[in-house]
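Coming up is one lone chain in structure tokens, specifically the form predicted on its own.
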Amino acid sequence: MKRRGFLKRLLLCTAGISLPAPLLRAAGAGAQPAPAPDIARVTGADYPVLVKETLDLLGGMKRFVSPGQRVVVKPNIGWDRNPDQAANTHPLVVRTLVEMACEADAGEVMVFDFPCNEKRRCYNNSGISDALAAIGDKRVKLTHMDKRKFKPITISDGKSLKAWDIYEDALTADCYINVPVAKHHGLSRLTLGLKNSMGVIGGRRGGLHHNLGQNLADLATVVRPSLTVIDATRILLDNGPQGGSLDDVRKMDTLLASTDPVAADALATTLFDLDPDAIASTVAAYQMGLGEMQPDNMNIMERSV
């Protein structure tokens, strides 16, 4: 089922209608094993080139975006920090992805997040506001999230989380591109792609930190990116997710990208000298059949630019 068809059915949850089991549920006994997911790992100091080469390994942006489609590029813009502090997705990574979506003839490209600090300062000091304004394309819309667009969604296959308010534009876009920054987190150890879904939910988000790993996996059954691009151009090694000290930042000049969100998180974890099973959300999502977590079972495509 294509993303738009799946998500139209998802929004029927607001009327109390249950969803089918996750489309990526683990295969039953006797079924053929799933093919190894493709994941691109590219290094390079020229970030626009880095983004383009990473997408090229996966077939290019036109594999994901068709003419006229509504696209969401969802970075982490949660903190009042500058790009060097590695608390938010790098503005050049965001800008290049948005430009590539426009070049693929997207009808609209929306960028938003639900910041933890004051939203205008986050958007401005992250560098993302200026980066997108420089594109000069009316199709590009950096917006502050509208509380009226959070919709109550039943999470039919959730083990811990059975319902939550989720941002409508994240669910109904034709193409949803998840663009987290890879960094330390005081509660979840790391925050990567699955954790970035916290930026498209409403309600009392702090309450999800109890049994956080399973809650994030449950959210992943309904918040389903077409593509995950993990920004590891510089990673925050300590005092996350907000950071602040440049002593906690390591410059990696790396991007990871995959259509498998679990695989993307799993491989990104190794950049911190950790095994994928160190992150509870990765393990929980893998156990629910939402993706692959073993690097030996991935088709890792590497390039240096």
Given for the second form:
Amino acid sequence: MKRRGFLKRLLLCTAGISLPAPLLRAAGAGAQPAPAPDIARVTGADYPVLVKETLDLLGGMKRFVSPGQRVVVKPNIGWDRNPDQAANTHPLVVRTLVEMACEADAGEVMVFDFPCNEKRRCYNNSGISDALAAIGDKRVKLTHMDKRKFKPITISDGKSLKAWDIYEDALTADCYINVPVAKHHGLSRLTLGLKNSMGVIGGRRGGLHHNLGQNLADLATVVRPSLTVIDATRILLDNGPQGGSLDDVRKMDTLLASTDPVAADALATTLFDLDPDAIASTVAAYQMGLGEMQPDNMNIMERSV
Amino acid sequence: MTTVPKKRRYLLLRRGRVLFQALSLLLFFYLFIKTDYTGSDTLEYAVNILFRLDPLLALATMAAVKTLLTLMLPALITVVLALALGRSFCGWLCPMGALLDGWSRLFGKPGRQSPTRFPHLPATLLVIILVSALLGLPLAGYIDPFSILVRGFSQALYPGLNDVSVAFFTWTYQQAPPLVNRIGEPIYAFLQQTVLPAEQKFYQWGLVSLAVLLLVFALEFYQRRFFCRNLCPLGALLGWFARLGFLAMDGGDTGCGTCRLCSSRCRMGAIDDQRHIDAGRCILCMDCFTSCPRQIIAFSRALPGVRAAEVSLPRRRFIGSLSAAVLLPAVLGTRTLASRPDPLLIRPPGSLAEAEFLQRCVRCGQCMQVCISNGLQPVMLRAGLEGMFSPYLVARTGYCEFNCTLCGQVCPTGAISELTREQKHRFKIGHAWFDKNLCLPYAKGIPCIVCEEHCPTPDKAIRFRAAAVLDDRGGTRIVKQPYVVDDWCIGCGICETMCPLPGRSGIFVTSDGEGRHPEKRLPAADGGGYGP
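To complete the pair, please output the form predicted in complex with the partner chain; the form predicted on its own was given just before.
Full complex below, order starting with the chain above.
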């Protein structure tokens, strides 16, 4: 039998497995259907204005940050790449969110990530280091992660991931704002909000790739952002998650934001001309009742500025 | 001039010397700590200036490669200094000398100095080093005082300091009452910003580098400045220039009677029984100037070139060292590594072809100190006995950061040439290979493409194809199986570093295909490759 024939037959035989199973929400989701989550989708080329408008649609930063609170803004600063290469969250998006948290009288705004490349190079070349220094506010703390602050956490609702070391500040902050950049990823197809949470965990992170979708959903039961802002100002379509070639970058000038992390990821997936169920972590989280994944069931608020 | 102000002048000079030593030591440590990524792609300062000022390393590397190395021209400054002011470098500027003097002050026994144990050894070593360098055997880096010093600090003491600090402040953070942490945490933060490295580093053979340095310090208990008097070939070279040059010292005379205060105090054994002061050994420490009861020791001037007639090495010894230096290179070509180099010997990006690389490398260890991902490690025997302490990439420990060009910037001799970022992106130091018995998608049908995720080339050098595999329960699965694209892989090794397997990696890099050796070209499907 030729290889092509073998593959064809194999696909036929396993069709039952590979076809999407009917998506069922977890039983624990409650008898009452959850109200449709609000999600903002805003486009505009002036990023500070874009960020402000997006937050306004959701009720403004004051809805999430009360005076004196400890706030974490968690961008993706994973790679030694510059802002144009679309591998890290755009520095202006991060900066505007941090400024807004300061204006809402946050007591402290912590910004950190656990980069894949050398940490100092990532913080510098992503432009985030300079962008935050330009704010000139002592409450803003861009720090490298302190190994002492990883705590072993039991993930009691986890189906695949039962325990892992998680960064204390990410768990104890009064307000945790997840700010991923939307981009291509070889294994998970896209990396979005749920995947961005891998930046607050310690240990041998590569080990999570073995059942990545479920593991990320399990992680999402304990790392729970108050707000997810997905940076799609420019998106990386191929050779992710770090890219490097500008040919793979598409300018979108778009931000998505929601209090529902699954909804944010699901809607962001459509920016890549994919259906939300193409992303295993979205499906797994939806099935566990962590959020909504069907755009039809979301209250999408659109605006362009 | 009366004797009293003269004595005061000498006391002042002596105090000035100690101050000079302390300052130069501080400068050394400042440059040492600055030899790191500081937020810019280009290093501002680095401790490599010390090596570029070293005429021993300059002569040895230039003799080895038979070309003028402009990088090493600052060594001329030290030569001019020696011609004008004798071995003042050793007594006033050398950081190793400063540390040894400080060490003796703290732990040594003051008093009578014994005669130099091996007075001819430094010059013997100098001849062996220079002649064997000329014949292609690099040895200078093994005994050069700066190489010993920087290796010991960068590969053992400095990482050790960080390890101990981290352990201590982790303990206080976890166990101590809040009051202690209110004081301790700001101190820790301050230390991290100023003295401590950004990341804990790990080195193979760090303890060997430390042992060599500690030996130099231990010998101080046997004799003050033992290394400088009995071993240092740089000191011997500077002494030779000192004798050629202008500066002379008036020693004692017959009027001294039985007084031997000067010679018994001399830490360098530079004063003989007739109280003549040998400019080739005197390091201008000023001890005898200030302790002479008659105040007759003074500076004077010599006619340049006259004292060069005083041969520093007896003829028999000179011939002996010459033959030793000739014999060693003669047998180098007979070792197995001459016919089949070790494929795991991956040199830093920008390295010259192996023979010239080794001849230029002075084993200062700065490339390893500055290596931002801790991938560069000292070689022990993989590159032969003459290749010890030279750098190679151990990709399971750390990888070569795609945008980083620091190792080429700190190399004092150009053994690693300085690359632009664009050149670096294309510089192939080796090649990645999958071990399909270990790699999860191949061996167990488990999805995992961490290597592909980290592969830094804009067109990924690791890609994957979907394949149907049998898993260990006999079922069939579709997994993405990675493979290496020969044209893109530059051998940076991030795939091997990041491979999530707990022990041995499912992908590994070798020096095959490295750009500096065309004969290592990879085999190509179209029949090309295999040799030049």
